[in-house]
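Coming up is one lone chain in structure tokens, specifically the form predicted on its own.
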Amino acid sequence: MDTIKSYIPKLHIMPPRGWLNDPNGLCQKDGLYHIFFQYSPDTPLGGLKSWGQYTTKDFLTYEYTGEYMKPDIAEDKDGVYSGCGYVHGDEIYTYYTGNVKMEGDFDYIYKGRGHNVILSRTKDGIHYDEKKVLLTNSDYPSNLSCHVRDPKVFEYDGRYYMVLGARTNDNIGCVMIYSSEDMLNWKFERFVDSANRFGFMWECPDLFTLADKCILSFSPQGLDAEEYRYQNLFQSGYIVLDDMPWDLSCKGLFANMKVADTTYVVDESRFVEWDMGFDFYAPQSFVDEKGRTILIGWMGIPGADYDHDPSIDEGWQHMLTLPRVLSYDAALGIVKQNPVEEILELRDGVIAGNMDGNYEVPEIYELVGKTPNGFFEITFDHSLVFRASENDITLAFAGDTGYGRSIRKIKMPCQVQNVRIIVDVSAVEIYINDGQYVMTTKHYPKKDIAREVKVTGDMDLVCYKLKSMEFRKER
């Protein structure tokens, strides 16, 4: 009988202690993946933010290398906020937002806050050189509030570009695009916003290509919840800019597009959420040395009313998702997500095949199955129910077992054809129809009770036992 003694995951990155949130600085250099993250080591409830880091060569064995970067200059005294990593020559350029809160009676939205773009460089991912302040609030367009953050840098055709998330003084979310010849001096190019007000703030912007399609990813705050959309407090998603010629000329990123002055307007009705579960926010992508575009998200939601996970009693809170490989499906016009293939190496034999009924399972396992008619139900540990019927999917917690989480729904244009579900000690990631949809949630089964999965319906389902990943140092 396999029971849970601790909620510490065996497949997901968590903070060695304290609080973890946004993935930052994702990159690969000389075969080594660098996974930085926002980190408050002193308390699981969050606090002054630094960057922590794990490194890995294979997404199977990870090493915690410590706090990479702490607030230590006037321009980041109140937190090393989110940013990116860009490999240039033999260095990683880490761009981030330095947070400053001035003393006084301020609202810290329109007055009293400094959000500075700062650069530090490192050759080994452990030691960084002197921080350089590149942009401050006075460098941003005058119609913006003090909320400008989360730089993501990329290169195209010998020129460098940066996207920044922002909130205007009129409480409209947008993205700004800057360009540079040398990665140090940055010129404002234009805004990207929506035809209609689409949230009051766009966080964690990203701009990348898949199969010659340009993908704009961002996390809007302030959308009204609907039955099948925008069910979390804040969202993360993308818009496929399939009509973009991808002309990154000196005239501006969107030189040949329909623009109004310096603004490129996107169609917010084409916004697709990255993940339809309870716990997903602030994703960041990068391209590895194999040419794969990989996405990692934060398994958490800022300000959610279920921010009281039982892991807090163990001195830690939150995780990162498994790394996901992105691919563009031209027939569906969407981006699909699937775990990196290295995770297949964790399979350690079959627990059960053609599952129907109740099964005792270990702390970590994987379910892979197909269904001919899309009708089935899978219950995890008497508490979490994943159900499919016709074109509807629900993921629901029974009673108070979700610690504030209740139900999430998907309305699909077609029935469920297949699923892949990876279950960790305190996390579940569900991939539907080869990654067409994903649902991620934290899950805290009762301790000292045998873990169980119950399967009903027309489903050809196989359960694999998984080996643990290896996390070295302070885990």
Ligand code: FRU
Given for the second form:
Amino acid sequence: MDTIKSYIPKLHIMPPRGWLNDPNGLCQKDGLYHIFFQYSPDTPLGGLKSWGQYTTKDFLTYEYTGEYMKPDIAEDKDGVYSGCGYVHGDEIYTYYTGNVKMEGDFDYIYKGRGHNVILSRTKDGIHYDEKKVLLTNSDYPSNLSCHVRDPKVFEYDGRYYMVLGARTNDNIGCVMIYSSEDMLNWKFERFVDSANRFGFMWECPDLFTLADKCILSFSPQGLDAEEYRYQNLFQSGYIVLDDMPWDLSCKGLFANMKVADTTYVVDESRFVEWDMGFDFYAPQSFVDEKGRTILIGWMGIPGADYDHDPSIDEGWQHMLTLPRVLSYDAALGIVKQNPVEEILELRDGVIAGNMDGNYEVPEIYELVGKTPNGFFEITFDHSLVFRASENDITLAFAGDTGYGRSIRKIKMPCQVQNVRIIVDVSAVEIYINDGQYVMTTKHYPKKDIAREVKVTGDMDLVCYKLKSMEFRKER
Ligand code: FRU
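Given the form predicted on its own above, produce the structure of the same protein in the form predicted together with the named molecule.
Next comes the full complex, and the chain you just saw is listed first.
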């Protein structure tokens, strides 16, 4: 009987000990992928943030290379916050937010907080050079609160650009775009804002092209929950921009902008959530050496009321999602996500085909299948129910097995045709219709019962056994 002894995943990145949040500094250099992450090793409840790092050549064998960058200058004394990695020549440029809390009686939103853009460079991803403070709060436009963070840098047509997430003094979420010739001196170019107020803060912005579309990704805070939208405390999603804010034949990023003043206005009604499950936030993308645009998200939500996950009793909390390849579906006008194909190598034989009824399953496995009419129900370990019916798709925990998680719903514009589900001890990722929708959740089945899947409905479903990935914990 395969029961769970620990909730430690075998396919997902977790903190070696303590707490993990956002993926940071994602890049590939000389074949090696660098996956940094927000890290508080001393407690699973989160504390002072540094960057931890895993590296991998193939997304199958990972090496934990240690706590890469810690707060050690005045401008990042209260946390090495989120940022990016940009490969330039033989170096990785890491831009991040140095968090500073001043001594005194402050609200730390409008006063008393420093959010600095800091650069440090590394050749090997192990040693980094001096930290250079590039921008401080006094450099940002005056209508902003102190919350300005999470730089993401990219190159377009020979110029460098940086997006930063921000909150105005009037509590409006927005993104700022900076440009630079030399990656050191940055000039404010534009705000990106929504036509109607869309949350009080936009965190972790990202701007990239996919096919010939320009995608703006960000994590807005402060949207009201609806039955089928914005069901988590904080969201993350993207808007496909129609009028490309750049054009090769023109002079740079903003040549085609319709809005004459300093703000590029996006239509917030076109915001598409990246993931419809319980545990997904602050994703970051990067382009790898094969030219794939890969997205990794944090399997967690800041401040969610499911903060008593039983992994805490094991001394750790949170994971990163599997790396997902993004593709633009022109017919649907959306971005599809699918796990990197490398993980197909983990399949290790079929446990069951043509599934109907109850099956005992191991700790890690994959379900792949089609459904002719789109109606089915899959129950994991008597506690997590994934169901597709005429009206919607639901992912629901029975009783209190969700540790605060209850139900998440998708209103389907069309029926479910296929699913691919990866179950990894305490992590579940559900890909629907070739990655049109994804639902990601943590799931903590009872430790003393056999793992089981129950399938009902009209489905042609196969269950594969999966091999574990290798995570080498210490350098
Ligand atoms: C998103 C976030 C970022 C910040 C980081 C701090 O989860 O709040 O905006 O840089 O986490 O850990």
